[in-house]
Each structure stands twice: as structure tokens, then as C-alpha cells.
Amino acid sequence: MAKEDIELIKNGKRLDGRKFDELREIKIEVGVLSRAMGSAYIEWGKNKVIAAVYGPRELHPKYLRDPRRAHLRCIYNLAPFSVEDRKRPGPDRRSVEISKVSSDALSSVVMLEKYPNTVIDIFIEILQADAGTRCAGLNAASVALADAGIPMRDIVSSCAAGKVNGEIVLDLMKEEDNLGECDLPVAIIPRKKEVVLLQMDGKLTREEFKKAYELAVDGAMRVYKMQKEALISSVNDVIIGE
């Protein structure tokens, strides 16, 4: 049976439940970890995401300093156990192709020209897997980087969309992922809109990508409120405790 033959859309309705505008429950936690320098935990369906900031720092070995910039260095992992198949422990070809487009994205709101001759590393661990973790873990990297008080010109906000069953679908959970026809993961710098990320692993036709895109990208501004509003809670919090 081809992908396209199995129904994932009945009634209008997705295996889920959701409308094919809606995203799945996304929790966002900032602060968790006490020994980084800025961290943040998101919950986006079942997707269960860690990220943490170390930095700026020195820089070994020293032939990898700029003068001019740091160097941010973004490791993606996915966890052995986030998956039903276990995972091969350590780096494959995807987490290395993830880190790349991450720090990329990444090093395009941090203001790097602030600390030459340093590094920022930020450690993205999936715990637990069920598509869309690329978006997942960029979101939660840009939070950990706020509360890290690393300045940025703007935090980076990603969600993807898709086409599943010949409909146009905003956040892709893990079936439609797989059996889906077309997954388009976008990041966004909110206050532009400016695209920091995108990628497409399937088919569009002309129509269907613009709508697709349009689709991610206000995707994009509605997990964007929610960072804020971590962000804004979490100091509350401090100012509440001290």
C-alpha cells in the first residue's frame, strides 16, 4: 500500500483529533538545569526536549578562535532511548546535519562581534522522539540562549508543516511524519520574519508550498507568544522569590 493510500485524515479530523491549522500542546519550562549558563525544556506533543547553554568560554584548540566573533557550536542528540528502536548511541549523519542547520539559525540573531575568541556551545538532547524535533529543539536552544542572558537580536522561533493525505497540515506528529507525503520544517527571526531555516523532505506543488510555508510561518508566531511568555514568567518568578 503506497503512503498516500493510508488514510490519516478522517472526517476532516486528523488521527489526533486536531484541525489541520492546530499545534499539539506545547509546554515550555526555562531554567531547569542549575549548572548551565541558560537552559530550557520544551514539551511539543510528545516530544520531550532539553537544551543548555555553556559560554561564553574559552576556545580550544586556539587555530578555531576569530578574533572578530565567537564561535557557537550547537550539538543536537538523539537520545538512545527516545525511540521505540533504540538508537545507536553518538553522532549519525542526521544529528550532524540538525547541529549544522541549528547553529546556523542560531548564529544569525546571537551577537557573536560581542565575545571574540570565545565559544558558546549549546547541548540540544531529544528524550523523547515523535517528529518534528528539529523545530522542537531550536525553540528551546533560543530560550536556553535568553536566559543565559546571551544578547540577541531576537530569539529564532520554528514549526513545520506538511502534506498528509493531499491536505495541508500545520505540525506534524509522528505517523504523519512518516506516512505523510511532505514535511517542511521553518525558522523564522520573528520581528522580520525573516527565514533562518528551511527545509523540505518531500513533494509540493507551487500552490501547496506557499500554503504550506504561510501555514509554518504563522505556526512560527504562535510558539514565538508562548517563548515570550516563558521567558517573561520565569523572571517574574526570580523577582517573586527574591
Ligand code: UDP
Contents of the next structure:
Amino acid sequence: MAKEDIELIKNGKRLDGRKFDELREIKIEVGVLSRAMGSAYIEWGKNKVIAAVYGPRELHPKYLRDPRRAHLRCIYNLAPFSVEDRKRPGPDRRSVEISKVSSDALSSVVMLEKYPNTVIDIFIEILQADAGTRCAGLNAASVALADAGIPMRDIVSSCAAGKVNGEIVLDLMKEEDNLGECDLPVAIIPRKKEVVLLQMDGKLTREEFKKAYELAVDGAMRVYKMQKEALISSVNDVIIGE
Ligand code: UDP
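Output the structure of the form predicted together with the named molecule; the preceding block shows the form predicted on its own.
Next comes the full complex, and the chain you just saw is listed first.
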């Protein structure tokens, strides 16, 4: 059976009842780990993701140091128990790729020039996965960086859109990601709407791409609002002493 023949949309609704432009439920918590400089936890549909920031701290080995800026190192890890078919522990091609694109995206907002010769480590741990984990990880990492008080030009906000049964839809869940026609994760710097990550798994026409891209950016802007709200309420909790 061809992918487009698998019924993922019934009577104009998706498998989980969402509309085409609807996000899954998102919950963000700030400062969840006491030993990290900054941390955040995000639940995004069935995804459960933790991000922890350590540093800026001395970078070893010394030859990796850059006298002009800090080195930002993002490590994305899909836990063995996070997916239906147990994943072999340790890095694989996919996690190395996601770590690289996440490091690049976050490096474009962190003021690395303020901390020469150091490293800022960001660990993204996927505890439960249901598609869109790279977006969830980036959103959590941005909030964790802000929680660590690391100077940034803005935060990074991310969301995916894609094509399922010929329809352009927002925020694909696992069945849609695996059985749909295309997944398009996007990450932006919200105030400038500058793109810092854009990947595409599948095929879209030029018009479909435009529609999916605009939908993903709109989703990322909605996530941006939630990131800001989570950060503001965490600061208020500290001031009020909760
Ligand atoms: N997945 C899995 N096993 C793996 C890798 C991925 O079951 O080894 C699942 C997991 O639910 C993940 C989804 O496939 O969220 C989609 O993976 P993709 O590579 O598209 O990345 P993501 O959408 O999570 O950023």
C-alpha cells in the first residue's frame, strides 16, 4: 500500500482529533534540575524532554578552545526506553545529526563572544518520543539557556509541519511522521523570523512547501509565546518566593 493510501485523516480530522493547524498540548517547566546552571522540561503531546545547560566552563582538550568565542556543544540523546522498539543506547547517525543542527541553531542566538575559551554544554534528553523531538528539544534548550542566565539575542522557537494524506498539517505526531508524505521541522529566531533550522524528510511541491513552511513558522511563534510565559512565571516564582 502506498503511503498516501494509509488513512491518517478521517472526516477532516486527524487520528488524535486535531484540526490541520492545531498544535498538540504543550507544557513547559523551568528550572527542574538543581545541579544544572539552567534547565527546562517540556511535554509536547506524548513527547517528554529535558534540557540541561552546564557552563560556560573550561574547555578540554585545550586545542579545542577558541580565543574569540565560547564553543556551544549540544548533545541530543534518545533514551533506549523512549520509543516503542527499544533503541540501542549511545549515539547513532540520527542523534549526531540532530546534535549538530541543534548546536548550529542555538549558536546563532547565544552571545558566544562573551565567553572566549570556554564551552557551554547543553544536554537534550528525550525521555519519551512521539515525533517532533528535535523541535521539542530545541525549545527546551532555549528556555534552559535563558534559565542559566546566559546572554542571548533572542530565543529559538521550533515547530514542524508536513503533509499527511495530501493535506498540509501542523505538528506531526508519530503515526503522521512515519506514515505521512513529508515532515518539515523549522526553527526560527522569533523577533526577526530568521530561520536557524530547516529540514525536510519527504517531498512537497513548491506551493505545498510555502504553505507548510508558513504553518510551521506560525506554530513556532505560538511556542515562542509559551516559552516566554514559562520564563516569566519562573522569575515571578523566585520574586514572590514560591
Ligand atoms: N523513532 C523511533 N526510533 C528511533 C528514532 C525515532 O521510534 O530510533 C521515532 C520517535 O518517536 C521519533 C519519531 O520516530 O520522535 C520521528 O523521528 P525523526 O527522526 O523524524 O525525528 P523527530 O521528528 O523526533 O525530530
